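The chain below stands alone and is given as structure tokens, in the form predicted on its own.
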Amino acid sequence: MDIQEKWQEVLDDLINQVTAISYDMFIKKLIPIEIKDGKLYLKAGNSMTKQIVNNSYSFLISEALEQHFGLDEFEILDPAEYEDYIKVYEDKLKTQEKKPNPFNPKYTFENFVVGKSNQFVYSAVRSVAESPGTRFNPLFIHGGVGLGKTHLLHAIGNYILEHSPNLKVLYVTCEKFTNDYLETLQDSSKKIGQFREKYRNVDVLMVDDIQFISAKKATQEEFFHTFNDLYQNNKQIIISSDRPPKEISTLEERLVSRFSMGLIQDIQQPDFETRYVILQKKAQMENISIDNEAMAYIAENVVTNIRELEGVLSKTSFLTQLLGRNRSTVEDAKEALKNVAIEDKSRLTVEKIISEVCVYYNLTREDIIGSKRNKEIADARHICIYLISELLNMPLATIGREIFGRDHTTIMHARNKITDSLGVNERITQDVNNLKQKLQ
């Protein structure tokens, strides 16, 4: 129904039933708003008009409404009542409107399996989600591929949207931030102010894979100022990377300093118990029927990251379905792991690097990871550290703590010593190149 058109028909009837002055001063100035619950709502110019129309012309209006609208109820709102009416209407619309959730609904704190490898980072992330901008700001998370960094960032977003929907949360990858900035610079129709409004007018900014900002000086400059603006206004900043700030090559020192102002937490590879629970939860979420022995077999043999772990579980379930069975067994898991096992044999690991260095220099494993300091062993140890850092992209703190039993600065010194020698010391350069060729 076209309310305006029908209301004009009512006015055409009423113009012949009242005096010209009454029509022009009162009837004509009524404005239809909407029909709701069988009643037509009208807006009056002032409270006097409302009173006069209700007292003198309500019967005539009701008859006309019955003829043209098929209803005889109406209500006139004066300006103050109209403002209240609109406010209630707008508030209702806001309540009904649901903003699309930019975060993966599967990535929640409830679905994140906590174990020894991630319990500290989980506690820090949960604390930040519950009280953004008050603790651990910035929060810097680092760890290898597929260990749950992105899951935790999305969990923060989902938690805040549920418990503090008034807060504005923005999650982007470093690549997205860089592309947005470069697009702004290249497109003259876009103002840098719009870019800064997007990234600085937020309560929580999360940037994933910040290591890709290295070697991009202009982007680092812009991110530095974005970081400062948010930090000075007590806005929460959360950053993830595959390595700690000091190990991101060509990252400006001032950004390293900013990233280190808050809390830095790493996620390590999950142990067997954690991997097993991850498989249990994944199987439950995906309604996968699988024997406990099969899950244990997968957990024992897939130790690299969670994505590969879950991928093998899905492949196992798929093979079971192809065979027309309802429940996966150890045999299905072994079949699913065949290709993965072949890949594992060729995958570079810490032990393979240590073993190759030992063979190359005719040393033992105890020589390499031990405390002997004669030049031959020390050089081999430093080269081993350099290769692990370079080829496996492993954080120096992890190399020191889990492999060599030394602190971060000692490991950094060893790696830097070899880095500085490349191209300068012919023997070390040749040894490193030969070992790289063997390993790769």
Ligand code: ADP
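Residue numbers count along the first chain shown, from 1. All of these numbers come straight from a predicted model, not from anything done at the bench. Rigid core (definition): largest C-alpha set, two forms, superposition within 1.5 Å. First, how it differs from the form predicted in complex with ligand ADP.
For residue 311, a C-alpha deviation below 2 angstroms is recorded between the two forms after rigid-core alignment.
Once you line up the core between the two forms, the Cα of residue 367 ends up 2 Å or more from where it was. A movement of the C-alpha atom of residue 76 reaching 2 angstroms or beyond is seen between the two forms when the two forms are aligned on their rigid core.
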The other form holds:
Amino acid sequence: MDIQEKWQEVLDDLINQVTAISYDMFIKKLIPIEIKDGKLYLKAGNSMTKQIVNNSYSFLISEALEQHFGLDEFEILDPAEYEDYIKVYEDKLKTQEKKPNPFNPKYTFENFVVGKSNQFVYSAVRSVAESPGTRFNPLFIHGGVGLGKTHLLHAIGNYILEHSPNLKVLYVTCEKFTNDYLETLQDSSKKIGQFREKYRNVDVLMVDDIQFISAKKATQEEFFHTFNDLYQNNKQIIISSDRPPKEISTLEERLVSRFSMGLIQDIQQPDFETRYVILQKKAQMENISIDNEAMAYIAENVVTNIRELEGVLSKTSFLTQLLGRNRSTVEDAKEALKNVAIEDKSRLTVEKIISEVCVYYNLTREDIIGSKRNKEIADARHICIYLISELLNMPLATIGREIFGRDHTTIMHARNKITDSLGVNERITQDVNNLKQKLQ
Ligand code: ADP
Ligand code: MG
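Mind giving me the form predicted in complex with ligand ADP, seeing as the form predicted on its own was just shown?
Complete assembly follows, chain above in first position.
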């Protein structure tokens, strides 16, 4: 029975024991709040009511409480006390609230399949999760897209949250770090102190996809100091990237050398066996029913990217369901893979645009991305920027930061140069049209 109902029983008792006017003015207006530590808390509409009830009716109330609640203590709060009471209560609730787990619960060590391609990185990551800040600091892991870097970083987070819940772990993508920092600079209400408190007052900092670090001096400067601060205090730093530090063109030399102070470990492409086990595991986790032969077929044909491996498995299972069957066969896998191949071919990417421009002008990727200034190369670079912006609808800031390591005004300038030349400069117009045709 809930507290309100029981209180009603108390009232039903009291109504016969006090005058009608006292009942209406005082007793009836008490509101039960909660029972805590063997005591019923009641709220009164004003402090006079509280005083009168305490002076004249406390004995009656205690008796009735004893009978209906099995306790005889109570406390009446006037409105001001009630406010305080609630506030303490709310604060307590807040601190009791469990911090939400910021990590993907599926990305655990248990769900990570270890094979030849990733055994070294796995043991490094595992060791760091078990005793952060003691060995391998910083830990820099790198490997191609979809090979499990983000999975491993989340696994560290999940592990520490479970085994050392009092350690502060912060995971951010490089993009988030950059945006946080830029927002702090732009918005005067946001304090740099708060930013630093957030990034430096941690036991473990993980930055995912550091290759996207902006070429902007200020951001790298801030990151450099964050790094030093943590490092000097023996806090663990873990960085991921799609390539080794030396190959990140935007990365300042001093950061490259900082990263080299710890362990740099790569994840390689998984071999057939690992791919097969990953499929088995995934099928099991997702309750996908599939023939071994079908899994082998997928594992044989999707070799470079585990995310894609999982994608093909899902597609296969989806296709099987569409066909009204409940177990995927190798035929389904073949069909699914065919669709993926077609989608892949038609999907335009930054890399495709860059490589098409390289072929067209007989230049290298380095020429296009780099900073050589001779006219032929600069024109090709501007056209490349124009095409990326136009065909992929990619924001200029993103193109600048993630591809060329320049700020967005430089990128805008390049794009505008081409826009202004179209229909005016015959050669550029011709080149743009030819390239567009090839790409679409
Ligand atoms: P990256 O960050 O390197 O691009 P992710 O960590 O996002 O790659 O991995 C892509 C997908 O592949 C995720 O769903 C992840 O769980 C899965 N994956 C990668 N490596 C493994 C592995 N060794 N075992 C199980 N799943 C893996
Ligand atoms: Mg990732």
